[in-house]
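This document opens with one chain alone, in structure tokens, the form predicted on its own.
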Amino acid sequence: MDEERDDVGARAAIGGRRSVRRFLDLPVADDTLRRILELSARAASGGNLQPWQVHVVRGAALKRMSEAVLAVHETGAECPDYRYYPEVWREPYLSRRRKVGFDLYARLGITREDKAGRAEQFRQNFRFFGAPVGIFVVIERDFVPAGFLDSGLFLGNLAIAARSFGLETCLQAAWVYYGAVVRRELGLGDDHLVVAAAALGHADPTAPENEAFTERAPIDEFTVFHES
């Protein structure tokens, strides 16, 4: 019976995961945060190397990080650690990306013509959407590309583990386009690379943007079964 309950809990945690883009101004207890990170570290990694390194920013450190990246963002000058998205978009990825954006802006009442509103919503990435905890996952550059896969598994665990404590996340790629600034603020050298970031905290239940639940392609669209 315990195993059955655990299975149901795992399905709910995975099936209900979403990207939260507005958080409540409520702290996350140190013990809870440490337990989430411990669970996340159970992620598989090649040779059990566990190449991910985690940097948590809170309080004044989070504010400094946000201000530093926003200052560079406003100049229009990026300093990416790597290119997350393809240079040329093609289907079905273009349509999927557009739908996420259109659905989000519609919930917020931001029209296609409202460039200022769109720009301000994008800036929320660099405020961790109001979350009290920002998490950066970095690797040493000589672990590319395997370190990306291992860190991705860690981040996936992080999103699910957070839900088991009543918390939510938003996994963010936007920060990697300001990798040089992030590394400077974290005291890291060029031998490190920012893989991704995550906002973590209590979801704001009144925020319309948090009602978005993105679609997933059906299994037969991305799976080939080889049986003979």
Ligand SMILES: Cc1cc2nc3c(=O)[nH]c(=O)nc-3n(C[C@H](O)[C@H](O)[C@H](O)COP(=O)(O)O)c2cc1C
Given for the second form:
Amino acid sequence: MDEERDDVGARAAIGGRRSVRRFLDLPVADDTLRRILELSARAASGGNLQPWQVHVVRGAALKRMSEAVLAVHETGAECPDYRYYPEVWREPYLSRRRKVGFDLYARLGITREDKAGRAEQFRQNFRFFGAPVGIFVVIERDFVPAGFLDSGLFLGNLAIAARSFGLETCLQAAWVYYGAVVRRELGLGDDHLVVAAAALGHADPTAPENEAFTERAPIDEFTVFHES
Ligand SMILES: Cc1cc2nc3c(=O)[nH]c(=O)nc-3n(C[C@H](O)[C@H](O)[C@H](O)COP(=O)(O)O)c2cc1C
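Output the form predicted in complex with this ligand next; the form predicted on its own has already been displayed.
The complete assembly is shown below, putting the previous chain first.
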């Protein structure tokens, strides 16, 4: 892995990362995908347990997964493996979440009243936003909660490693709300839990939704320095 030790591009890879929500219809080379997964698995995990299990869907398998989840989504039913968001919203989280939503829809010219437009944009989640590769990270259920932490580190690496190959991602919790369907399609039982998914591919450079560069709270808002 000398190639990585010599790479000084980490700051640019991390600093320039953003969620991409429209991908080009271009494949990701097999060996590139394998290198990205190999780099992602360099993530630390408690006791080096490496609890993440990765399921890649492409081609017909991706289409099947999309159709299966969209069919349930259309009914209004959910079968979550867990709920990513809090049941009761409070500040500052509510405003932050609203802002990314409003900004996205504004870029796409979808108005507040255009419920159908919003719903269609949300459905893009279940097509991996047109990406050729969909990645599910799954853990054995008794690894909750620590397995979430380790899987998060894996997914963080994935997003950055992808950029080092000129690829982009969108990490996705939307699929988790259809965990039972996802597991069924992947051939997994109740003893597994879907942590999150990621769309991976080449960003569409002409897509307005890919231009968003979201804000972050300044360091002093989320950090306390204890010194005396
Ligand atoms: C665990 C996780 C789950 C997410 N789930 C979704 C999702 O289901 N759909 C989506 O469009 N974006 C999803 N996102 C992307 C966030 O909305 C995005 O990271 C956030 O708004 C910050 O924007 P940025 O990634 O462009 O910096 C998710 C991100 C993370 C880390």
